[in-house]
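This document opens with one chain alone, in structure tokens, the form predicted on its own.
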Amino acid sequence: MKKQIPYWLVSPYLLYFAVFVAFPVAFSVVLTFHSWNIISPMTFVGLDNYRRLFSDRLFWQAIYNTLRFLLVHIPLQIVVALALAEFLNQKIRGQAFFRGAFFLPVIVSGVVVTILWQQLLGFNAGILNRGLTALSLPRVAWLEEPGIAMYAIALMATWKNVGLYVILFLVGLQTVPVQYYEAADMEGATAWQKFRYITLPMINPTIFMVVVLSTIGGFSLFIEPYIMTEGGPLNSTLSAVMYIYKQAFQYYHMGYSATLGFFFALLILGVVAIQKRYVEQEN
């Protein structure tokens, strides 16, 4: 009896994982081979799905449109983490305020967030072009516009993501030991060059962390497009995820979506390994 008391212990969560990790997985492979739209049985089409999905320019423009934003997303979250993570890092007046200020995006709604910078971004009401239009500039069209569109969402993430990191950095960089500091500035290295041979190998681990968390979160791109633009215009903000969810429960193309969706999970795997091969090789 006492023998089969580990077994129990674990018997709740081998439960969960079978009910909603193991099962709908395999469900998912097992779709990506049918077509289902819910209400009508499944109907075998092999991989028909998959021919489709390469040529489905639009879901190729969503994952262009996916790959754009994150190409501005990642460098900037981390530029912006790293350097507010230094500020707090020193010793100045209302530290602790400061941390709550940078960290209380993160825990506010994504879709008040959303709202919130659609009437700041507003082409006709928005407080920046109510600005733009008090200093005789012309307006912007920061969402109406294909080439600035999906530019003006990675802001907008950034801003509501970005505390998060800073307090990742701000661990990271207060386990640095403070002897390698006072080792340099001894031999008169500069700021620059005890930032750079320093402080970002010391980091990296967690440098990898922010990387990994980023592309995770910019390749989950949705509620913001989904809110301020719908994929428009013209569907440069259409992310892949946003496209995906469309297909389910917009089209109930239910097999064709699980295809896109088991095609995007391989794709963010290569990409965050890739990743991981470049920060190993840079440090």
Given for the second form:
Amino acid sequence: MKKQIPYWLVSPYLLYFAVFVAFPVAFSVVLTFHSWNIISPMTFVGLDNYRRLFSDRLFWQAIYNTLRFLLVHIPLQIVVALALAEFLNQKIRGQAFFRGAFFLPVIVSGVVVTILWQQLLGFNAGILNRGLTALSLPRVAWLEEPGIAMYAIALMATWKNVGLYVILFLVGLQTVPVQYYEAADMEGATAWQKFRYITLPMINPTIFMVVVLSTIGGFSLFIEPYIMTEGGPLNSTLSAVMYIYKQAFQYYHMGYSATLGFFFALLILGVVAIQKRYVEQEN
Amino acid sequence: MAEVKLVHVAKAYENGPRVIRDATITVQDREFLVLVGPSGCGKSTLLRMIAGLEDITDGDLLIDGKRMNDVPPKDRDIAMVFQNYALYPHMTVYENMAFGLKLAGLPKDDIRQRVSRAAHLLEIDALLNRKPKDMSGGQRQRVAIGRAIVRNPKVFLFDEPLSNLDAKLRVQTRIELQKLHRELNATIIYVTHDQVEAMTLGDRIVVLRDGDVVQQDTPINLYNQPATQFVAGFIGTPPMNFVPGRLSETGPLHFTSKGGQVQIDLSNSQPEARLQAHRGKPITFGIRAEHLSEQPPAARSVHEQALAVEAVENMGNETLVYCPIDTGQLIARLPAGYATTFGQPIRLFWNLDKAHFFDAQTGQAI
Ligand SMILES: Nc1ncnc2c1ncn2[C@@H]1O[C@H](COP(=O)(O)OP(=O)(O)O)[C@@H](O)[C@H]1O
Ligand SMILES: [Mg+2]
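Moving from the form predicted on its own to the form predicted in complex with the partner chain:
To see the whole picture, the full complex is given below, headed by that same chain.
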């Protein structure tokens, strides 16, 4: 009897895990070998879904789009977050206000933020273009130009999420003992040298965490292009998750969508593993 | 040449009270000066003002006659060894020592030469490729000193550098610091709360208490002529014995302890003249443990009294005898091998020529 008690205690979580994690994962693995449109019964298709995946140009374009997004989003996120964290780490007036202000977009719904930015990025009346006009510069087709739209979205996603990473960096900065800076002051280090030779190496773990979190977060890019551009123009902002979503809930290719999702998860895992390898070598 | 001068220096942290009130100290060229005092008295604050890590609220800091209040730390030609060493954890010993030189833009060969010379001097040649976390406290401490040495500064500042070492290593490092001071030929300002460290290392000692300089002098003068009861109690092990009491108002000069157990005749004694002005007033009588003896000392005036024995500490080279009295306790330092039968009182001779007297209100020596 006594031996059973622990099992009873963990059973609520086990139940949750079974229903919402284990079962969906197992079910989607099963799905990858089937064709299924939700209504008619599943039919076994073997490796057909996988074969199709490798020749699906649109899927690879979506992966490529997502990587393009990450290439801008991650460095921008780190640089801006670190700069803001350094700024907020100084003794400045209104510190609490700024900390709150930068965090606000994080908790505002993504849909709201996206609609807001749609206005800001508008070609004719958007604030950004009005600013450019005021400076006698040509207007930019932020969301209408295939070569630009994804980067405009990266800019917006950075604005939305940066507050979270500012907090992480702030915590990281505050763990660096002040003595190191004082010792460096005695040796004549400039502000930049202190940042380069003391701060950066010492917050390395935080930088890695931010890289991983924003990689995972960036790979799941969906709301922004879905609302702002619907993947256009010319599929230039079609993200991988958005394509998987479309396969499932617009075309009802449940089996194929599961295959894409499965493959995509492995891809993310691979990228993070490489990042981890790289950081461990640095140390 | 490096003479460091503090002139009426005061310090208040942001909106706080003054933690250093009015310090005037001159550190001579190549002097080993020790700032000593209990924890929280402002030693680190004073040192950090000299280093330039804290602003000076009031007064002047002069190095070789030049006012340094507004000169950034790196231009003061000063190196500091921090209490917890502050070695950069991600750099090797070599990189730690070379860091400041690299920032200063010295040629690589020059840096290598300086680092290896300092490493040799401190016997840490074998550690140059280690990271701080792979070294013992004593080794880290050497590296921290090495980092200061390579820059060849005019003045070295040490903030309690031995406090993280175990007792044995502390004694050994103390001796090495003395040696180092001779070899470097530099001015050293050294902070500690340990009076033994202060006595053994300092050419001169500055005693601080609650942000005030109480006395500055050579170790031997501090020991023999403490300016206040605080200094008398702080310097020396065991601490000086104190007996609070009062001087007689009239008649022959006479000291009576608070409970009346100690009665000392001071007429015709050496301090008699000084004490006349304090007749009838409360004073504290002070005498060091070595000035209480079993045999009558060769002295002008001696007090003799039998006391009970509470405890005996046999140190091998000497014996400390603890005697309870009405106002507390007396410790006598007797020769080695002194044996007592407990319950038997001991006759002690008090060498009054060596006695100290303090104003009970102000603590000032009389
Ligand atoms: N950064 C600071 N801000 C405010 N008060 C401080 C600061 N540093 C030290 N103090 C205060 O100044 C006094 C002297 O401190 P410190 O110089 O560190 O003493 P010590 O080194 O002799 O132990 C203490 O009362 C301490 O609380
Ligand atoms: Mg201190």
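Each form is matched to the other, and the largest set of C-alpha atoms that superpose within 1.5 Å is called the rigid core. Positions refer to the first chain, counted from 1. Quick caveat, the model's predicted, so the values are computed rather than measured.
When you overlay the rigid core, is the Cα of Leu71 off by 2 Å or more between the two forms?
Superposed on the core, Leu71 moves its C-alpha less than 2 Å between the two forms.
Does Ile115 move appreciably between the two forms, meaning a CA displacement of 2 Å or more on the superposed rigid core?
No, Ile115 moves less than 2 Å.
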